[in-house]
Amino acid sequence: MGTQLDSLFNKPHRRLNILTNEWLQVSPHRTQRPWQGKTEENQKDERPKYDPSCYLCPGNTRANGIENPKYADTFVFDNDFGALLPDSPAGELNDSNLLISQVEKGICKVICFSPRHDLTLPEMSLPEIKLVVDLWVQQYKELGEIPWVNYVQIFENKGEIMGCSNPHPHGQIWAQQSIPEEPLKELKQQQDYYEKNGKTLLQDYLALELDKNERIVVQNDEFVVLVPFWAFWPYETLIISRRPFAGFTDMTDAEKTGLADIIKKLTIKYDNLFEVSFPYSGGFHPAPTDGKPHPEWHFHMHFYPPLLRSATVKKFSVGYEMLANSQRDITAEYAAEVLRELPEVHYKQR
C-alpha cells in the first residue's frame, strides 16, 4: 500500500481540505522546472533594539499622536486605523437579491509582543512567548464577552513580503459582528464531523498523522505540529492541541507554556530553512464567542509562509490558482521532513 501511495504522490493529484471541504492539486513534478521569474530581495534583519521612529517602541509617539507608555514586556491597545470600527450603525442592502450588503460591525487591536524592536517570536525567551499566550488569552475573553463580538480573530503577518506594515514584533486581534469565512466553513466540517463521530474531527485526524509518522515536524506534551495532508503553502503547518478544546479560555496553565514552547521550536526551525527571519501569516482558529457550546471546535493554529525554493523565491498564487483550483509543487510529506530535520537551535545562537 505504501508503494503505492509514493506512486501516486509522486504523480499529479488532488487532496481534500478535510477543514474547508476544498480540493488541492498537487504537481510535484513541477519542482523540476527552471526559475527565471521573480525574486523577492533578501529580507535582513539588522534592527536595532530600540528604533526612535518606529510607531511600536516604548515611549514613541504614534501616528495619531498618541504616546506608548514604556512597556517592560507585552503591550496591547486598539488599531489606530482599524479595518473595523465599534460604533458603526446597523444597516443593510439588498436590491432585488442582487446588490447584498450588511455594516460590519468590530473592534481591531494591536499586540506588541516584546518592547524589543529586534525581537521576533523565535528569538524571545519562553517566559517571553507565555506572556504573549497569556495576553491572547485574555483579549479573547475580554473581547468574546462582548455580546455582539461573535469572533475573535488572533493572527500575525510577520514580514516586508506579507505586507506588514512596522518592523516591530506585533500582531493583530480583529474581533467581530459576524464570523469570518475561514471560521466558518471550518465549523460546519467540524459539526458534521462531531454529529456523526461523536469526536472531533481534528482528534481523529491527529491520531492518524501520529500514527502515520509522515508529516509531523515537532511535538510536545501538549500539541503536536504537522504539515496538513492538504498544505496549500509550500511549508504551511498546522498546530493542533492534543486534548480536544474550544477556545483560548479552556487552556489549562500547562498547555499555555506548551503553546509557548511549541510555538518557539516551529518558529525557529522556520527562521532555521533559509537562515532568514522567515515570513508567514499565522493564526489561530479557537471555538467562535457566539455564545453557543462548541463541543465539535478543536483548538488549532495555521502558519502560511510563502517562501518556496529559497529565501528569494516564493510561491505566488495567480493564474490557475485564483481562477480554478489551489495548486502546490512539493508534495506536504516532502516539506514535513524538510522542517523536521531542522536543529531546534536559532542559527544566529549556532
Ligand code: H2U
Contents of the next structure:
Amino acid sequence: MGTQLDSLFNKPHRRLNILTNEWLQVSPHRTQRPWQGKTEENQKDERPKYDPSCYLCPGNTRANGIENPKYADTFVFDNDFGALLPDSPAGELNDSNLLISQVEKGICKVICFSPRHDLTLPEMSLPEIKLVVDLWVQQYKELGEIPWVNYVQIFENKGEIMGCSNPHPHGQIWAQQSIPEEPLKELKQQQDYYEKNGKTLLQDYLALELDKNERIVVQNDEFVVLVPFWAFWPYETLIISRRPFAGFTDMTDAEKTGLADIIKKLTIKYDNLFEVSFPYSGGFHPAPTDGKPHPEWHFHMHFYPPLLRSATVKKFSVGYEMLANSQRDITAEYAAEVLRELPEVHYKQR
Ligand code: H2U
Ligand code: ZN
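Pass me the form predicted in complex with 5,6-dihydrouridine-5'-monophosphate (H2U) as well; I've looked at the form predicted alone already.
Next comes the full complex, and the chain you just saw is listed first.
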C-alpha cells in the first residue's frame, strides 16, 4: 500500500461495497475510545449430546406435535412456523402508486446439521460437514427447480445474541418467488461488471486481493476467505470460490469438499478469537433460480458476526447508522490480520 493510501486509511474515510453499491464509513481512530456500555453475558457452552427438551434432537417431538425421526447425520423439515407459505393465492395492490404491495409465496425449511445437540460446525468432522454441504446442494436443486421459486436463501443464525432460538446445530432455508433485496443488489452490480468486463466481479476482486495479500484470512485449493475491503461487521468475512461458478449445482466434488473444509477452518478461527462458540449470521449467495443463465454470478458466502472487542462486547447498529450510514471502527486489514494469526486447531482440542 502506498503512503498516500496508508494515511488515508488512518483517517476517517469511506469505502464502497462493490457488491451492493453502498458506501461504508470507516473511523479507525475510534477504536481507542473507552467502553462503559452494555456487555453481554459470556455465553456458557456446556451442552449434553442429547437434550430431551430440544425440538431438534432425533426422536423428539417438535413444538407442533410432529416427531423427528431418529436421524443419524443431517435432517431437513418444513419449518413449522415458516415466515413464507407456498399456497398463498396471487394478489397485488397498487393504490395511487402510493400503497404498493404483492403477495409473496415461499417455502421455509430447517436443516439440522448433526444429531448431536452439543456440536457446532467447527467441532464437526470434515466428512460430517461435507454431508451438510451435500444437503445444501440437494435443497438448492430441488427448491430451485420449482417453477415459481426464483431465489433460495440458505443461512444459519448461530448464538443467542443473533436471535438463534435453539443451540442444536441447525440452519434455515427460505425459497421464494421474489429475489430478495440483498441478492438483488448483488445481481445488478455483478451484471453491470460482467457486461463491461466479460469476467465476474468477484473473479477480478479475488485476484486483486490475492495479489495485495492484506485482507486474506485462510485459503484452500477451491476457496479463499477474506475480510472484504468494505466489511461492515467487525470480523465480517467473505468466502469466494476460486473458480467462477454460479450456484450450488455447478460445484464439482472437489469444490463441495473444499467448501466443507474452508467453513471448518474459518469457524475454528472464529471460535478461537474469544475462545467462545462464536455467534454469527452466515449464509450463501448463489445465483437466482429464475431459469435465466447467470454467467455474471460468482458463488460466495458471507459471515456477519456481531462481536466487537471481546466475547461480551457487541457492535450495535444504531443512531447514525440507522439514520445515515453504516460505519465501522476497526479496519478490514486489522480484522484480517487478527483472524489470520489465529490457530487452525479448535481451542477445546488444544
Ligand atoms: P433459528 O434458531 O434460526 O430461529 O431457527 C429455528 C427455526 O426452527 C425457527 O425458524 C423453527 C422455527 O420456526 N422451529 C420449527 O419449525 N419447529 C419447532 O418445533 C421449533 C422451531
Ligand atoms: Zn438438540
